[in-house]
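Presented below, as structure tokens, is a lone chain in the form predicted alone.
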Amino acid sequence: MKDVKKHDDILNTASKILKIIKQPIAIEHYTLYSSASIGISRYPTDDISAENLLKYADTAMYKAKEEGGNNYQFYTREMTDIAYEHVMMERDLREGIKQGHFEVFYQPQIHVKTGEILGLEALVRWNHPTVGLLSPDIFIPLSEKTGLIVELDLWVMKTAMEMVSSWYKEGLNPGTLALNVSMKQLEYPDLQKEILKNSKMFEFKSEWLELEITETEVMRNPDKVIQILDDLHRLGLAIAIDDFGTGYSSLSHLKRLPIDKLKIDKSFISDVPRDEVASAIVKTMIVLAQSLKINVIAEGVETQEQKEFLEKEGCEQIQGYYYSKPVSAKELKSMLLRQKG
């Protein structure tokens, strides 16, 4: 646009483009619908270089797509800063995997009556060389977006299986190792080979391993997931459905899935026992798991009241800050030594 006198002129033109493109198109017996995502940069406000102005408009256009499309976005300096941060973070992520800047932490899974450690959930942390220890909320979404999640998950699997096997060899009893797996990792063609290779290398028994997949991931493509999990289950390892209650799975799918454990999401546990609705939902989940002869564990347990409620309702396993936050391998070994006595 040339000779723009008012900001509203830009808005009006962008709105007209969106309106025109939204008009249905009739081709033979079909009616086609389209929409646009528009990015806008301004001269000389944003830059004086034509190349940069096109680049900035492109950045704004992707922002419009992220907002659902069929809208327009103006370029802002913050967009460039965010894009730069993502590029730098991706570079650091790739380098961190190569250089071993990641560390596996372990959160115990506890028998609610005895306080005995029945298993461990492996959780990855990033020891960034300049920023320090980063939680998964920061880097897991980026690793999924860039496709690095498979490489990272395989590293966590290998590291954790080696550590748990070493504890067993020392006469300790860490129980079952629970590993979170993404859909990308499940679809990785050599996943079974990697599990078998690690098992042989570290003398790791299949019954020591449990794979956790979120209910949401299952429901995206249940038929495909069921087939993959069936194959993995035949290796002798256990399957757990994580974040149960958040993915709207049907009973027919639960019946078909090779499930050994349901993990009640912490969003429900946080409100018991004071909230009647949350308490009723958790009670129902426990009864459902028991009727299906599936183990049930509650995550996010933080208070004595929550622990007592779950114990009363028949939930035998808990996980959360009430007992322990995720800890390093060294700290977890100390727990196992104390348990051994």
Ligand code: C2E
The other form holds:
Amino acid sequence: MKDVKKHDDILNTASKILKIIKQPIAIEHYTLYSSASIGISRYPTDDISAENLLKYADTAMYKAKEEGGNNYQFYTREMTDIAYEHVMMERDLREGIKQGHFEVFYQPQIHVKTGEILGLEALVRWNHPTVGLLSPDIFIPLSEKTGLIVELDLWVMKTAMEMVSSWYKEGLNPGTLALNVSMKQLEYPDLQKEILKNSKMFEFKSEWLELEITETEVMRNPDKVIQILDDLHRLGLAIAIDDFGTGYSSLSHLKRLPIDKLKIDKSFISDVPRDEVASAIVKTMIVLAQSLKINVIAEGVETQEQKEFLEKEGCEQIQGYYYSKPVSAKELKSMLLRQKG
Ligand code: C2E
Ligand code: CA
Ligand code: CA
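Having seen the form predicted alone, could you now give me the structure of the form predicted together with the named molecule?
Let's see the whole complex now, leading with the same chain.
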């Protein structure tokens, strides 16, 4: 736009464009809908070079798309910072995988009555050379976006299977190994082959393995997921639904899924037993698992009160800071040794 007098002129023009593009178009028997995403940069506020102004408008347009489209966004300096951070982090991620900067931590899953370790959840950590230890919430989303998650999860799987096998060989009893798998990982065509390869290489029994997939991912494409999980289930490993209660499962899908375990999301556990609604929901989930004849575990158990509530309601397995945080392989081994007595 030339000769912009007021900021409002820009807003009005952008709104007009969005409105016009949104008009349905009738072609033969079809009505077609379209929408636009608009990025805006300003001369001379944002920059004075045409090249940079175009680049910034482009960055702002991606922000508009990210916000769901059919809107406009003004470029801000922050957008460049975020884009830059992503590029840097992607580069670091690739490098980190190559250089072995990742480490698997393990969090025990406990029998609520006996305190015995029934299994371990593998949780990945990133030992970033300059930033320090990073938690997965920071890098898993970007790894998923860039597809690097497949490589990372294959590494976690191999490392954890080798470790757990070695513990069994030393006469320890770590129980089941639970691995988090993303949708991208499930769709990876060689996933089965990789599992079998590791099992053979480390003499890892398939009944020691459990895959955790979030309820949200399952429900995003249930038919496809059911088929993949059915195939995996045939290998003899177990399937757990993670973050249960946050993903709007339909009961009819649940019934068709080859699941062995529900993991009640920690957002519910943190509110029991004080909050009546949360307590009622947790009780219902426990009963649901029992009637489906599958295991149920509560995650994020932090207090004695929560533990007692779960025990009373018949939830036999718990995981959380109450018993232990995720710990390094070395620390976990000491726990197993202590358990053995
Ligand atoms: P998640 O699968 O729901 O894992 C449980 C998270 O809750 C872990 O966070 C764990 O450290 C934390 N946690 C455990 N007990 C407690 C507790 O008592 N209180 C509270 N407040 N938190 C507790 P973490 O390790 O930061 O992992 C975050 C998420 O990153 C995981 O959520 C999982 O979705 C993902 N993730 C972790 N490792 C992997 C991996 O190897 N592959 C993939 N695809 N995802 C992973
Ligand atoms: Ca999990
Ligand atoms: Ca979870």
